[in-house]
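Given next, in structure tokens, is a single chain: the form predicted on its own.
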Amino acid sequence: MQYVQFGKTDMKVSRLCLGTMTFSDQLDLDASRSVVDEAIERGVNFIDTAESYKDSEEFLGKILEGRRDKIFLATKVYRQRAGEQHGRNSRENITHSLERSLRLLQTDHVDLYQLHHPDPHTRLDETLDVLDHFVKQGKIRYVGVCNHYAWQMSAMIERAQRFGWDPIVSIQARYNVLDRAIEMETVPMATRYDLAIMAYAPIGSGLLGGKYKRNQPIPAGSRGKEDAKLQKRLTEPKLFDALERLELIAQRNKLTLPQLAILWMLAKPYITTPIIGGSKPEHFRAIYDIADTRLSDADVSEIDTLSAEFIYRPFQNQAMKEGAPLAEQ
């Protein structure tokens, strides 16, 4: 397993981050424990969860009992825990949510606490102030965001600098061979400010899993049967043009398509860690098998070229372009 510095922090994390969105949803406690056990055995020291991932935090609290110190633990806030009269990123809601997360995770602190989405109903200064308060208390080591536009992160950094609050250190964004929109603004901005980039959906929500074929029915039991966005993408001829070329590169390197997708991402110096997930323990295992493998520069360049048109896509999973309002001057 390779390790890398997490942005400007003192955390040296594994290049692969274990994502736990399927814990308690598709993986029961025993299966989740098995996934975590193997991840740690394979050298993973970074786990990402969220309060909105059903009972994932509670599962992790039980699974990590007695070995919490082996893991850098990240979670997220966004549910309205404090009631509808409070914004999702308000002082009241963050306080309520953080205390709940700490209790479920059976820990006195989280290493990375992330705003899952922008909150257009809470002033940014209020959010930054309460996060800084919990950093100073030691309940949060570092603050990050997910699904934010580059300008929203820049505004957060500017306000934090102005008022001496703890700044954000990372962005978690959707990124894969078939969805490269963050390369337009998020990547240059994160590079300028030395923010860590955590990439979720590295297999493109299953598109890069190898199961979808041109002019063939969507496989039974696949995510494409339920996901309307995925179904729309499966009508694009250019998608299958790219998938078929990627399959050839994978075969040439004796890799599966998901393995190739992960190795392409690991070749990107601006990606700190892809977040790997799955609905079965074996989905994770295949990625660990290639964790120390490296694609040739020629293969990376070929994939860059064939997938270049996927840079110019709408920013996924975030409709709130305005973001949080600033405090009144």
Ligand SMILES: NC(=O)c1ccc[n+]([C@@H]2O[C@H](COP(=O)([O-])OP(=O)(O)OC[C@H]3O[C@@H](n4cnc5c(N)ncnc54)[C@H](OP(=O)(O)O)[C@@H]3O)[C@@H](O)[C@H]2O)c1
Second form
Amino acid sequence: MQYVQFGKTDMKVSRLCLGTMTFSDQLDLDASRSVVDEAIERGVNFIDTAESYKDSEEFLGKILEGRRDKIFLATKVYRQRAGEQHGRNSRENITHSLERSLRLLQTDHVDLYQLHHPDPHTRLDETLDVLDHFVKQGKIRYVGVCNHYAWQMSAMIERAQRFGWDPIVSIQARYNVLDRAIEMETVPMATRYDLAIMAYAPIGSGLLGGKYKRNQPIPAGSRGKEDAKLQKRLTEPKLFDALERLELIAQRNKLTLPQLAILWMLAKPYITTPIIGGSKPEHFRAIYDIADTRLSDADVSEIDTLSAEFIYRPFQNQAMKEGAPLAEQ
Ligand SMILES: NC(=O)c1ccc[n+]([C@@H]2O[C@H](COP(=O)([O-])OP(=O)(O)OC[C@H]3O[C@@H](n4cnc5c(N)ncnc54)[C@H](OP(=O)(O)O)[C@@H]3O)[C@@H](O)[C@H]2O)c1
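So that was the form predicted on its own. Now I'd like the form predicted in complex with the ligand, please.
What follows is the whole complex; the chain from before opens it.
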């Protein structure tokens, strides 16, 4: 396992971060425990969860009992509780969500606390101020964001600098061979400001799992069976053009398609850590098996070229019309 500096922090994290979105959904407590045990055995010291991942936080609280300190633990604020007039990144909501996460995770602090999405209903200053308050209290070690555009992060950095609030240190964004939108603005910005980039959906939420074939029905039990966004993408002929070419490169290198997708990402120095996911323990294991190998420069360049048209896909889960969080009163 390789270890990297987490952005501008003094923390070193494993190059692979364990994603736990499927815990308590597709993986029960025993299976989740075996995934964490194996991750730690294979050198992973970085785990990502969220309050919105069903009972994932509660599972992790139980699973990490007695070894919490070995892990750089990340979670996210997301819930906007029904019937309340508070934005999800408001003082009230963050306070409630953080206390709940700490209780479920059975810990007194979160190493990385992330805004799961921008909040167009809350002033940015209110969000930054409350996050800074919890950093000072020691309940949050570092602050990060997910699914933010570069200009939204720029606004946060500027406000935090002006008022002396703790700065954001990371961006968690969707990134894979078939979705390279972040290369346009997020990557250059993160590089300029030394933000860590955590890439989620590195296997395209399963699109690069090897189970979807041109003109074949979506296999039962796959995420594509339930997920309307994946179903839409599975109608794109150019997606299968790319998948079939990637399969050939994988075969040539004696790799599976998911392994190839992760190795391509590990060849990108601007990606601090792919967040690996899986619906079965063997999905995670397959990635540890290749974590210390690398693709040739020629293969990386061939994949860059064949997937170049996927650089321009807009973000799927944050329409631009949602607008910016409000900076000032
Ligand atoms: N911040 C955010 O907004 C956000 C959003 C999403 C995820 N995340 C984080 O990123 C992590 C990873 O996301 P993700 O689960 O979407 O990542 P992913 O690696 O792109 O997709 C994982 C899915 O791909 C399929 N798969 C994985 N390995 C496979 C293999 N070897 N063979 C066949 N299929 C395979 C499985 O789906 P099926 O078997 O079900 O088809 C698996 O659940 C999450 O756990 C979470 O921590 C963050």
